[in-house]
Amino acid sequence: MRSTNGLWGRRSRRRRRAALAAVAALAAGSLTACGGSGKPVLNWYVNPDGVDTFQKYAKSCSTDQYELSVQLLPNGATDQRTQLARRLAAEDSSTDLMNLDPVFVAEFANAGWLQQVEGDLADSITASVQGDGDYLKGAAETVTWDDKVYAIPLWANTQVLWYRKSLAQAAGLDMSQPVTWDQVIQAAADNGGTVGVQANKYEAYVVWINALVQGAGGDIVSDTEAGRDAKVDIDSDAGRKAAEIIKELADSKAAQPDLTVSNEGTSLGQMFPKDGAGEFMVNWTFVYKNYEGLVGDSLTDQQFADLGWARYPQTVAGEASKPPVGGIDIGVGAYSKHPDFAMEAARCITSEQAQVDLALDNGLMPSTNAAYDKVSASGDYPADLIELFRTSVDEGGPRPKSAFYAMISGAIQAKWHSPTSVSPGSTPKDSATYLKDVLEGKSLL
């Protein structure tokens, strides 16, 4: 997942404005075509990332039998879910294809809102879950529910630790070795730097909390197949360790001024500030292309060369971190009037070449090993960064796969926000009680 609120590079903003304008023009054109030609027009609801590439594939994947029309969803994952869920709950036949944050696939599948993926593609995805297929294991796991496949992975996102090499050097950190959150926060605080995270009251804050908890060997919830009777685990040593780290950052000089409303975009601007040492920042794969696009504009070659990357920080020293796993999966609406056409189009827009184009043009990494190999061979990314992305997806930690995930996320946000209010002694316990009540229908979000 990724929200595009906040600060972006100038070139990224220009590209996005142009893309959005083109989407509007494309949508208008499609409506005209629908009324005049009689050829079915399939609506493809997309998130705002990679829209220029989506437009390209909407055109190239249209056939003599149908056309694809790109429809833009809101920025945030939660808002995207709300809009799609409202349509599907009303059995909207015009929702033919949709970009889904992986964490919502289980809910949509459980509700009967998605067409099941079958045949050779489903077999390949299922084999990949076992580590023996075309897809990255972490990506394949996001589209399965109740031993069936309900979507097709498009891109597989993950977070790494981005940082200024000069800042790490000043702190004496050996970034070739795993580093902990404690080390990163202390290093930034002692050397005039900051730590960038996503701590606004939205889905990305749950992404951070989940990674911290999993990095300490715990879970927010488990036995999620039990639905409302899932086991709530966050009141644990792992939950308390996660709360300790959030409190440590909130109380530190390394906290950025906008910590309580920070998002993926706002933290970008702290890497190369006008004054200051820069930052350590956890963020998604698009970061490299974002800064690369600023070279010659607001960044120098020397500044860009000072950008470093490393595996997501450890919650507990010596225990492997669990990098967040996100991305986008393509689902076909259960009420589409043209399910066969929509499934054919979904296969086309998740093709190997489409994944390569999204990586090279938009910084959104592939979900298949073959596409990853092509991106690696392109030379557009440093080889060690490509390997870090791939490893982080396969060894990362997904958010809870539950038909009630929206409730789980909302309950966690309610009790863990703001980060300045988090207390290891009370927040994990309070949030566990509230989450359990919400799942059991005793409390409302």
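The shown structure was predicted, so the numbers you read here are calculated from the model rather than taken from an experiment. Rigid core (definition): largest C-alpha set, two forms, superposition within 1.5 Å. Numbering follows the first chain given and starts at 1. First, how it differs from the form predicted in complex with the partner chain.
The chain shifts as two rigid parts between these two forms, and L161 rides on the same part as T260. Fitting C-alpha atoms of each rigid part between these two forms shows the smaller part swung round by 11° relative to the larger.
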Second form
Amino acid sequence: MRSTNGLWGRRSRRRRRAALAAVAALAAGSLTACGGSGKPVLNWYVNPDGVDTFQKYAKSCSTDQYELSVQLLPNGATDQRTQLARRLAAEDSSTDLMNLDPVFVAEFANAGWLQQVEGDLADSITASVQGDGDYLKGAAETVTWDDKVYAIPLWANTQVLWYRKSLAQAAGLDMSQPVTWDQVIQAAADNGGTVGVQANKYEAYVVWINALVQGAGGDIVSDTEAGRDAKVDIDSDAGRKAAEIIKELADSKAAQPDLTVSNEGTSLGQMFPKDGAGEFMVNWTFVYKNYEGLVGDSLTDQQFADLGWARYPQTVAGEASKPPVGGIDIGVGAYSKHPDFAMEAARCITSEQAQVDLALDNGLMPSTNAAYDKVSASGDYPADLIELFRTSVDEGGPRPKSAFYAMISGAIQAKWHSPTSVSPGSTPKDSATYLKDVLEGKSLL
Amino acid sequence: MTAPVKPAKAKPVASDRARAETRLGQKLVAPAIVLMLLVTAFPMLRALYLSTFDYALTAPDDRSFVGLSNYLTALTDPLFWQTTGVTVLYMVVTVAVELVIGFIFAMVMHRVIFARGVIRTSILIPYGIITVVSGFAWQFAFSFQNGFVNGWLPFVGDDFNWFGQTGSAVVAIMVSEIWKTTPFMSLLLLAGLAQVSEDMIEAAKVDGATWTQRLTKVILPNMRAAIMVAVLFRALDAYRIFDNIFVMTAGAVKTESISFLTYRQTIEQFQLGMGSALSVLLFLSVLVVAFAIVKLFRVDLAQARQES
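Taking the form predicted on its own as the starting point, write out the structure of the form predicted in complex with the partner chain.
Shown next: the complete complex, the earlier chain at its head.
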């Protein structure tokens, strides 16, 4: 009996000690969470691009009054959106700042999850939408909703046409002039090359379709502020032209073997293949640094010198193309306990210097003209490439801004995938009917 | 016949103390019952309520009452029936295959003489692995770039993409599901096997019954309850299949199950109204499946009784 008691006594003492240690650890943890000195800690949810620069700015933008703490979001845009939405729908007061993909801004703003940006900054962004402010027009357009500003552009991404100079030369294409999709597909097919696009069943496929439709002067939907009553415009000449181009590529020798599941990464390897002429590829700005990093490893200087870039191809000859616009905007959570601090921090994070650092250190292009000038002056990128990025964002076409964007994107993906099944005669029409039904809640997605 | 029952019923002529104890007991469990009702009934009622609205989380101002319209939309939508069809296919095939393999495993675990622990443990290992992890493992296995499946199968080309079309993608998902949950089936069947009296088997042996006769006339009929439980549990589980699909195809090429459709409506599209309607339909269809299986086995039971 005694020994049992002793054993129990020892065990309970050990347990008590473990419990005490746990409580102490918890207390220490919560103290750290409070900044140790009672300073509020603002959580900044970031996507996993350029995290080192975000960490740096979290430190330098912290003040005597508050501290910034970087929290990492998942890799995929859909997962990022889901995680943020779940927090904000639950009115989470610890979501102070967040990096938002431009297509989420309208959704989040409409749901009342974002603080409105006011004052001179909002004025500057609104002016930029008209083409007068420092922000690039394409980037400024992504953060406005219902004539108000709900986020601050941080970096602006865009797509350009990357290609092998030798391939374009063999095809006799004058790349100093705008080229059309038709020309690019023909040039690649006739000269043993390919055309790289993003056509898996995911968001980037909608990016491509949207750029094609806008390039022909049309829209997937318009009057999006009407919510579910938005006007569905994809069943139009522009929609049919977009479908023609997708079909032309799918039926062409220039289509890459994995066309139906292709993404931003799959066609990178097709630029400098062991055999073959290489490719024309529409892709984001990261491509330059990606190939530059391979020089001396799997790429020779000569090969790298053969890499060319041009403005996004035209859908219709003579009509300016509408390059896709992406990037990241910084939003302030509507339920933040310290909205003023958070807004101040958001300004600091999106400062000109921060944008320059992101461009030079991480290849993430700025959203303001002033920052572009600095990046251009640094000599890190060829001057004409920087200029191409800037004009592409400025004259680019954003995806539809709608509180129902996820539905619009999903409905388009459902009817336009796979690219091999696209038919100009039926796809735009079918997708318009389906999209209308989905928006009106008459059809499942 | 009723005489022996009566005293048993009349027995609790409770004393004051016993009644007080009962009352105290009731008071003590009352909070737990209230809590349970809150936890289980509240979400269900809330889902029922939400399902009568056209309500997207991102457009709270546009919320409108639509009655049963969401149910009507879902039930008349080909996508709903297509996903239901695929879900039933997953359920029927995986449960059937698992029943056979699971029974063989149960027999092995039951009869094994040496290394009993090791063999039983190794059969049970897949069940201990998290479904998402096994989903990833099988996704890699079926990948045409770095998987081993194409290399092992002589009738499949090395560059065959299992996830490129519905048929093969469904097969890949089923394989991962079967691999993961067969141990659960075999565990339940092992419990049933253990209940079959050795004396009966011995008696059948003495009477000259062959192995097949002993299996079909003695072992299986006596395991009916265990088989029913195993099939019921697994069928309900399989009907809610989600993780494997999420990891392996993300619902592409028409491999989406009804749970996945519900998830997409609610979590990806933020359509709380339609998502709730679908989850209510999912709940009802699970009830139908459970009812059908119980009914099916009862019929068997009655037939067996007549035979014997």
